[in-house]
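Given next, in structure tokens, is a single chain: the form predicted alone.
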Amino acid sequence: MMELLDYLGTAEQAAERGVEVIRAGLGRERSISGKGDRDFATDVDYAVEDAVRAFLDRETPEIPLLGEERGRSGDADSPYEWVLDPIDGTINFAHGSPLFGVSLALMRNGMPVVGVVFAPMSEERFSAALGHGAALNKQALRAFGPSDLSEAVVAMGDFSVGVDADKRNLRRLASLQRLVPKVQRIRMLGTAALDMCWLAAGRVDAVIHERINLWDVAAGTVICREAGVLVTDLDGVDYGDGALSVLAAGPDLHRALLTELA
């Protein structure tokens, strides 16, 4: 378990390298690369990923890395894998919103065991390692959310773009139609990583993403779990590599939401 603390320190340093790149790029004109229907990456996304990759290649050359922009590299037989979203919330970042961050997780045998999410505009670093608790700027996190739907602020994923977006959005609208009359409020932050971190910090009470990528929530999954939050997919299976959705909340609220969304 102490090995995970060493990896956590490495992850924090790697995320800091990414944040340095973001700070250097703020206020400068950005180039944009299309990735599909209304989806894109900026030159800063690529620069952050390259900086984090270079750092991790030096510090942990034996561990492969999956990045949102450059894909997978390294030893496919390793039980460990770094998972990186260089800027989670790229659309927010490109539009000047402060709600974005660098998200880096370490997976072990398909499950996230170390997570760091660094939100540079608020100077907030969320971090956790399996069995060692979660922290925000080194202050311990413990989530204490409501158990009743009527008291819950629920963060949900943005509407889909790309292939089959219309079908997925119909499901999203159906979920909203069921939840809006029963929960206190719905929030869409535009960054899954901060959705998860804000849940661990008690700023929202639940997170629902009906379609999500591993790099978006792997780090936040560790942070939430170490803060006492239950994190599964929408079928109630523990979230890990291969899951396509995420539902995170305290146990009672999680049970109520799982029933409501079944």
The other form holds:
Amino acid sequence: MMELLDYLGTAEQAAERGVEVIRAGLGRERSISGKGDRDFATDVDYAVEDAVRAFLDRETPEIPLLGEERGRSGDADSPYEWVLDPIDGTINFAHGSPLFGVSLALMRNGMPVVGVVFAPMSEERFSAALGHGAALNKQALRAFGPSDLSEAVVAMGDFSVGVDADKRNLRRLASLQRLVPKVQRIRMLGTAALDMCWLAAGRVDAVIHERINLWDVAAGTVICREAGVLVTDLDGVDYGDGALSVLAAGPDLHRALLTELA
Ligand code: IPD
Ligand code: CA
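Same protein, the form predicted together with D-MYO-inositol-1-phosphate (IPD) this time rather than the form predicted alone?
Full complex below, order starting with the chain above.
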């Protein structure tokens, strides 16, 4: 059985394959396929997923994989699972914004234990393995955020699109209404994976996603936790497979936000 640090090395090599595909595609015209109301993927999203899948199928054939664009494959009974977002921040990528990244996590019994998020445009490689710390370009990360809401920069997820978007956005609007008068600033970066990494790096102080998919935040969850950040859902339950939302912040700020949003 491989150790977590071995898996981290494998994850880093796999994500690097994805970065190579993105670099090769930069500046080329992109074909875009619609996935639903204002939701789409580019040909690069698929190409990145295929490259990372091919690498992981070769290196760890015993571990199943869940990818945003191609779904689930492999042994459904394994306690491990790779979880991949080939491009987190697809809308940013398609608009020429540099805020996007390849996000790859390894889950063990439903909890993320290894995470890498590579942001090709800034050449930033965030990584972590449970019990082994978090790093940005191999430099250790430790988040020291404020405790008070008034000093906090809070990153929030996108507004919903698709079925029932209006209903779901009422809750986001209510959260904003509560937080805007109290926090220092609100940010909406458009990439949940980098929201989490930026929190681990102290560039924002909290992350709130009212509704989020596992592939968007699984890697960022390990990176945050290893940097000393508390990651739960909006009910305060430890974030893991099956959670629908994310609230991440240092312990004091987390408590204040949980109370504010209750
Ligand atoms: C999206 C981003 C965004 C979040 C959305 C996600 P995608 O992921 O992470 O920040 O608010 O909920 O769908 O579609 O760019 O992979
Ligand atoms: Ca994506």
